[in-house]
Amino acid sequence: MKSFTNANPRDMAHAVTLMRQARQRGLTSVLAGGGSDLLGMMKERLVAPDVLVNLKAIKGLDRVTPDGGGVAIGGLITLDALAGHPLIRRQYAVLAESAESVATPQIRNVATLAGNICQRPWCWYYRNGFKCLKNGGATCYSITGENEFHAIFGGGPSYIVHPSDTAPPLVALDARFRIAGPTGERVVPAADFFTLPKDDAARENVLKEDEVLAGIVLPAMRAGARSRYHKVLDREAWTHAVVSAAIVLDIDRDVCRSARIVLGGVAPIPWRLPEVEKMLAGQRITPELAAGAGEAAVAGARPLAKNGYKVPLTRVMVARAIIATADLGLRNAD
């Protein structure tokens, strides 16, 4: 590992001016939270920062606290303290789910919610060292190589997936991102905050130079509203997922009024299923139309040599989990 200069900010903006003052004195700079997905990196010499900015001397980006109607959450907020919180367990179960989901016990004490937003993919290819598309290079060696968990939607020149376990569900839960840079803070749709490799091979996010996720922000949920978040694994446990389903629906008696539907593992970013919630929106849950909504969650999927099988554990996924979650709305509402 490369020898790098710690520096502890006294806020947000300090952070970023620390890195911007790195930037100009012909440094590179890298933000740090829990920090346990960026030491594996540095380990591994993916980064060789000169400065680390280390977010964790900030206080007070670790609450939870209510806003308007709904909560805003801090970008340091670790994965097992936003799982386990009651405001966030009972009303965004998909969010504490998810949260709950990721890695082990051990790094879900010290991992945080913005950077389980922003780590960079889990491809074996960029993981190990290849000048690949994410790694200054200009080939995805994916597309002929070893794929079987890369992207069936969304992919090139890039077929990474997203690794984030958190970010489907809030994109589901129409979040907002606050982020903090060199002219102030700007606010971002958690729909518009990641970016496909189409747009930019080399980035997964919105995010500038000096810039950082400082914090999210939820709108309230509707009384009817129920969610849950869903994953297949290839193992039981620290891994990311196979595919993922952040399923929010909005239930009035038997009857869906609207629906909010995201995968996760199968595409470059969290992968929104407009059609599909149109289906359900006005429409009582039953198994056949859970299944059709299954069938139609896989349109327009586009597999890789090795990794066909997405598609079908896609569809079924979709359908179980809709019919999981509407059941649950229906037994709470009663």
Contents of the next structure:
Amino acid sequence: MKSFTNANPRDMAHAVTLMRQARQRGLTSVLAGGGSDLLGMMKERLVAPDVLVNLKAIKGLDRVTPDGGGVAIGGLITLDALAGHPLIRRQYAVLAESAESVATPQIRNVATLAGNICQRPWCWYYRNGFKCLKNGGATCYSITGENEFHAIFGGGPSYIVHPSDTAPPLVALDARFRIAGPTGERVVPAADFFTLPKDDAARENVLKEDEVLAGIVLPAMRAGARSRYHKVLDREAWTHAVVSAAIVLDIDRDVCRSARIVLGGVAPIPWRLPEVEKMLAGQRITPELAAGAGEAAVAGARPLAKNGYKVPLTRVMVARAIIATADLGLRNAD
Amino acid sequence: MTVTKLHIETTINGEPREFLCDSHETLLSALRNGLGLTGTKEGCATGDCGACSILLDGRLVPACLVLAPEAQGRAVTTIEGLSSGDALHPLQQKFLEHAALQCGVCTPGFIVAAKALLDAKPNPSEDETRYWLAGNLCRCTGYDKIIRAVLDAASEMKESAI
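Shown: the form predicted alone; wanted: the form predicted together with the partner chain:
Below, the chain from earlier opens the complete complex, with every other chain and molecule after it.
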């Protein structure tokens, strides 16, 4: 790891100032939350900052607090604390389940929510130092290369999949992201935070220079709402989603008033399925309807040479996840 | 750029300790190279393998992904802190009895991770134990003996607590 100096901000505004000051002196800076992704990238020299702005120096940004009918979550909460928080488990199960599914106990004890959302892609070309679109180059090596874990939706010119487990639930829950920056705070809906590579292949989100994801605000859940996170891995634990689905259903007696369905592991952003959501709205959830939703979920899929398996996997998973979330059991989901 | 050493005051295995480190030094490096606590191992250095597992304020963390200055004012527990004098911790004893190790490089990480599990959950199921230890990789023993050792230690610790 290259040496750097530590900068310990008092608050988010100070963190923003420290980043700007570093840049004005011709130095590069990075924000460090838990550091579980950042230190790996620094060891690989994918980033080599002169100044490390240590967000953990700021107190009180790791809390869950009631906010109107919903909750505000500090970006520095660890994934373990988030997964175990009673209010999150009770009201926003999809988010707790997703946080609990990340990596290992060791990683979840250091990794933060904001860091999980803002982590860079885990495409093996990028992480192994290829000069790809994410790393200052002009090529996505996955297009003709080893692309079994790459995007089937929304790809081009980069085909990464967004690696965050917590991002699909946050989009499904209609979260708002609080962003601190040089001119104060701006608030962005979760769905607008993530950006497609066709807009800027070097980035994954709307954060600009000197901006920080400070926290998340979740709206109140309606009384009949229920939510689940389903994650398919290529082994039993300790890896990213091959395909995942965040499902939020608002059910009144037997009828689904509204649905939010967002996929992970299949696109460069959390991939929302508005057509599927429309199919479910106002309907009773039946195995037939769920199977149709699975079909509709993959209607626009464009697999690469080696990731075609994700299409049937997504189709079946969406159907099963809808059934499971609606509490109908798995017996007829196939 | 001038880089000065940082002076860190911390508590390690119950004893107050001080050390000097670089800002970019990992806690793993400070423990092994600065403080001579070589029980904590470096495996992958990227948070994948769990060999460097330690407790920081009682939380299980990978020391390879924690910067040394973060130990300031905190309490660190390493594998060296588990035994009481010559008396092994029940987890250490059960790893021996079950032959739950071969080369031994992953063992300190497994034992510290298992301690974190039993501290939080004295009576874990086999499934809970296996999921909890998913972040600790062993390339020679095979996991079954390790799981047996942890579960046996748990039941012994429960009996001795009664």
